[in-house]
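One chain comes next, on its own, written out as structure tokens in the form predicted alone.
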Amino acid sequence: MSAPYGPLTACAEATANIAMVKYWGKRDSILNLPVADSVALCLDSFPTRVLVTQAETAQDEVIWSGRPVQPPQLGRFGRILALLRERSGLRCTTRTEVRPQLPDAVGLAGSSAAFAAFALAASAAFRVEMSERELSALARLGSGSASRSVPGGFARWHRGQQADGSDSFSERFASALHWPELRLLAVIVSRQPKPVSSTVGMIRTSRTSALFPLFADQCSRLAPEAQAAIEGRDFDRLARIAELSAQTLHGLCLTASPPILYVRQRTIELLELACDLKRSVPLFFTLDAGPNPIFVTLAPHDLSVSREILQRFPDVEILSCGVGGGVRVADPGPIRSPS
């Protein structure tokens, strides 16, 4: 995978994938080794777009949403352009623009499309090539759920074994066509950055949380009957797993000392109406680190459940995605608004 735009200069794109079952803890720190396997779909809208150029400066320099990117969070770039120099034999500096269109730190998984994008801009940058596993690999670097943005469609996440992390990658188990009428609708409770950021709450529940262990288990069980539900198409057991898998996580994080709270009165609220709509449609909720929650259903019924969510709670934002993704080269131009 590369593109070439000029001496040291690329551009690829990327959009968020969303955990049916969990990536929640870390074998490894560094290399961002989970603890279990995960299962996630990539959507096919709101893409994240980075470019990536050679730098006059002294230093790399990464601006996110027109604003630098301050240590320590320029050190996950850092990882991933410290392996590139070493396998290029280039040691020239780098600018960074990260263009999302995801709010961020909100529970929406934005940094796995941008780092998806950026690990496939920076290696077309120092012409290095990679297949997808290594790709997925680099951008676990930076970001593990990343690793899930890079083959797209439905994706399982490897825990792997080697203390390297050589064979934590992920990939696509069924490409986006294998179930087109799913739907997702993110529900948008607030855009302010969530209190605790997830690497801090990783950290903080795996070290104080008693329950950690048990969660770590579940999640290793339940990755491969995820990954058969959607094999199968059977939304009612994707369901079940995928609920469980959320509320199991937001009750470990009230477990962690101190506990870590990330829904809000009117996450609460809005899970209390996916309860009553999923009586009549095909519905089941699933919900990230932050007060967001997330909508799953099928075409068409999405229509109407916006508007049911819309009429009982008309100040809240609805992004509506289907099954998509995959990392690709992109235009440096513009982002064109998704259709």
Ligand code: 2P0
The other form holds:
Amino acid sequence: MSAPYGPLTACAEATANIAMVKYWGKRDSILNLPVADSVALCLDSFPTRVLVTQAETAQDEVIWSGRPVQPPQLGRFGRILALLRERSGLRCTTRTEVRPQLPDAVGLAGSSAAFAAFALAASAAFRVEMSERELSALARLGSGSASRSVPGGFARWHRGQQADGSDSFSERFASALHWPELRLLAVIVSRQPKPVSSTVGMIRTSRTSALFPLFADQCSRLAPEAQAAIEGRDFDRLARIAELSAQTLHGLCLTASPPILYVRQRTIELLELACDLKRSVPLFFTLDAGPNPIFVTLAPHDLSVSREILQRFPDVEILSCGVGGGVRVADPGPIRSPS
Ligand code: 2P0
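So that was the form predicted alone. Now I'd like the form predicted together with this ligand, please.
Every chain and every other molecule in the complex is listed next, the one we just looked at coming first.
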């Protein structure tokens, strides 16, 4: 994959992905190597655009939603740039602009889109040709979940066995066209940054929760099952797997010391509503590291489900998406401002 730009300027975009079987816990926290496989749906909407250009400064600079990124977050970009400098032999510094359309740090996998787009934009800027598999592993260095946004569609991230991470990458096992009726409704109850970052939450749970080994075993068991459910377009089977994975993740977080509580009162009320609604429509929920649940349903039920949610909770916002994505080069021209 490469882009037709001048020296050290490239732009790419990618969308976030929502895990049906969650990634939570690392066997290597520098290389972002997971303890187990995970399975996700990449979104077809709200891409994050990333522009990489050559800089005049002594250090690499990253501007995210108009604000400079500081260490240690800057180091996530630095790991990717270090590898590209080594591969290309180029030593110049870069300026990166990250322009997301989704709110940051609310548990809607914003970093997955940003680092997938950054991996492609930066490798194109440094003129390093990469296969999709290599690009997925490169994006993983920035944020683990970003590896799944590279291929798009329905993606499985392989845990891998190698200590250097060379076999830990994501691949698309079904394209977005495989299941076009699948709809995701992200219900925004809060835009406040989450109290504990995913990275810190993963470290804390793996060190302090007695349930952590059970969770990792469950992910390893559920990942092939989720893939089979998706391949067979078996909604009920996917619903059971996805809810189990999300519930176990949040149970795990509660048993960390000190406990990590991502849900809010309104989250619980929405999960109760999901349990009510699924008696009459195909529906399940999932919940990432934040208070905003995602309802998954089949078209055309997404319209009636949205109506029900807004009737009960007029103050929430709903972002409606299908499955799509896959990182791509983009025109660096003007784009929509973050909402
Ligand atoms: C997931 N999450 O599978 C899970 C579910 C959050 C809850 O992947 O430390 O931001 O950068 O590798 O990728 C969030 O983790 O963490 C995440 P790092 P990342 O989508």
